[in-house]
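Okay, so here's just one chain, in structure tokens, the form predicted on its own.
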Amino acid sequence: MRRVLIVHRAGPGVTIQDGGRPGFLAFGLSRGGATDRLALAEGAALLGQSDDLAVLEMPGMGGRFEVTQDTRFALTGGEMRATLDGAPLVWNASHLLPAGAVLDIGPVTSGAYGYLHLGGGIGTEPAMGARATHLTAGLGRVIEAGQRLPLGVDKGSRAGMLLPRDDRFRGGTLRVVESLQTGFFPADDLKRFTTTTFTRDTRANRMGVRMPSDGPGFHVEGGLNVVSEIIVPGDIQVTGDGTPFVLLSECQTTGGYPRIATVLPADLPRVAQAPPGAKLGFRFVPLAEAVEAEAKFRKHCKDLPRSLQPLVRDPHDISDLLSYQLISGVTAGDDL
């Protein structure tokens, strides 16, 4: 019998995601995939499996889940309140989900996007080479209560591991490089762009994040006459009211708003995980430094398994503690 993840409840916008669909940009389809690609690598490291496997991406709220067979799982990305049969779970760690037990994942407490990884990955039928949901392209759909998601073959056995968390969940400074249209902006505006503190707006989704500030907007002479051309995740479009808008994984493929800069791919998880109200800034870096940063980011993802630590559980949180053989030779007392 194939293992199945039963969805009893799902927060708004929960979707299946993986690394997305590269190679379709010329046909008007952006890559899509997980908004926080570092979270994919963390889950893969925790479970000792490929980061190509599909997971559940949970924006702001998780859901209630059950499995038909014992299954390993890991929780990464923006931290959420999570319990297993009522006992609290450690985030950024791997655990065992026994068949019939209830996994509850509540609201996010830091960051914006949480991820549920399962041993063997979610095994839905691929479409155009990926299982990732791309809502704007009509590929896949939002997860709903009552769905039963097939799981792939789990070739691993490791659980009970922990990864240290980084600081990408509270905003910060984003490294950017010049785009083809950066030079269209007045020099004073570019200088002000790098000294302004922006706020992650509540208006954000998988397509992008709006970043207003308290100061005046940023404008290009004749900006509305910019010819539509190819755009990619990380590009910072400046809309008609002068507000920067950082594009994310499910962005459109062409756009006519002028782009003031492009966020380094290595820093996009920080954009995605910035919660509403988080403060962000921009810093231009040379292209060579950007290339070096991307190489360093990829190496970090590859080396994550070396950072694993054993997860030490609090005995108060283990509901079936007495079922464990804690000390050899101890008996119930009435059998002597």
The other form holds:
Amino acid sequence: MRRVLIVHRAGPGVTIQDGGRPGFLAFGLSRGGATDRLALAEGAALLGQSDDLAVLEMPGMGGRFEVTQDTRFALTGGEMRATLDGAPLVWNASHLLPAGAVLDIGPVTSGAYGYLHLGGGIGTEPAMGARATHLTAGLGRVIEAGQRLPLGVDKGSRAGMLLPRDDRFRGGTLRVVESLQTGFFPADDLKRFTTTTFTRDTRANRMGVRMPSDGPGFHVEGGLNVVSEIIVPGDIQVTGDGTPFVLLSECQTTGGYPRIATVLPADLPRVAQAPPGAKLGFRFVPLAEAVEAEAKFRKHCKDLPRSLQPLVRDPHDISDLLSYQLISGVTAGDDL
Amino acid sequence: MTLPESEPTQFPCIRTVGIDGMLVSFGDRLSEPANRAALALRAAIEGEGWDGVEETSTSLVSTFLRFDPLHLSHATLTQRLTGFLQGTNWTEAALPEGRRYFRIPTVYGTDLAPQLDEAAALAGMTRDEAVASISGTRVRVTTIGFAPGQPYLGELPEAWNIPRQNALTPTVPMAALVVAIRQLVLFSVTTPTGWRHIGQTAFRLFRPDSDTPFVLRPGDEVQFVPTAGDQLANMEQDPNGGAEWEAIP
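Rather than the form predicted on its own that you just supplied, could I have the structure of the form predicted in complex with its partner chain?
Now the full complex is given, and it begins with the chain already shown.
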């Protein structure tokens, strides 16, 4: 019998994601894939498997799941309230899901997108080289209650590991580089752009995140007549009302709104995971520094397995202990 | 419009896109030579197979290269591109090989495409003149973009230099033909748009389950042949929407 993940309930917008489909830009299809790529690497490290495997991306709310055979799983990204047969589970950790047990993943408590990784990955039929759902392209669709998702062969066996959490779940400063249209904006506006505090709007999805501020908007003279040009994830598009919009993995491939800058790929997980209302700012860095940051980010992803720690269980108060963050030392304060 | 000072004034120009993109532009507005140059340069670079270049594409007037900046430095790639650009007049280069000429049946106006009259008025034509003008122009796929498999087609006669609408039309159906700024777009998905909906086809541009998921390619040519509204239901039985095509020699 094939291993299957049974979906009893799913939050709105839960999708299957992986690293996406590079290579179709020339045909108008953006790469897509997980909005928080670091979460993919973290789940892969926790389960000791490839980060190419497909996972469930859960925006804001998880779901209720069951497996037909014992299965390892890991939870990464924005933290959500999670229980296994009612017992609290530690986030950013790997666990065992026995056949027939109920995994409940509730609302997000920090960040925006939670991820459920399964040993062997989700084994749905790839389309055009990937399993990632691309909603705007109509590739795949959102997960619904009653679905049974096949799982791939799990070559590993280790569970009960923990990764320290970083600080990408509460906004912060985003490093940006100049892009092809940065020079179209007046110098004063560019300076103001880097000194303004922006707020992550509730209007956000896999295509991008709107970031209004209290101050005036940002404008290019004749901006609506700029020739349509290539768009890449991280581009900060300034729409007609002067509000920046940071584009994410499912962005369109060309567009006519001028782009004021581009967020470094290493900082895009921070954009994706900023919860509604989080404060964000932008800081220009030279291209050379941005390339160094990319090298550092890739090394960080590659070295994640070295940061793994065993999930410590104290037999005396195990049911409470597992709900605490033991390692990072930083919590929101409302979970203690 | 007054161009911002930093707008490039010399073409071709090479600019960075994010940290892993390089863009060679041949103009600051759509023109046949700039589009021809972008298509030709991309074809030539694809033929070179440069190590570290992961993907290429074209937009209306530019060739884009996505590369690995840890493997191929910005300086090296810029130098290589600069050298490659020299010695060829890309704006007069031959178009890529393997282009095709499509004739796609199109219902102009009626309830299926309610903005024909409005667009015709903006172009200073009667409805019949507008249909004759659009359907009589053999347009080229200048770029595929925005949505999967979706072509921008141009250029139409100067009369069609009509603006986008101020407000978006909340939704037009898949395979809708829309017009603005001397260009046509044939939508691959159901979408909101600021362009005016003048024709409806049944041509499916994106077929994810097929071996060739994207039907049209940059450089292909298309003519939108008028057909009666009652034909649309028949056309919808066929993913090609009754279209015919042949190779361009």
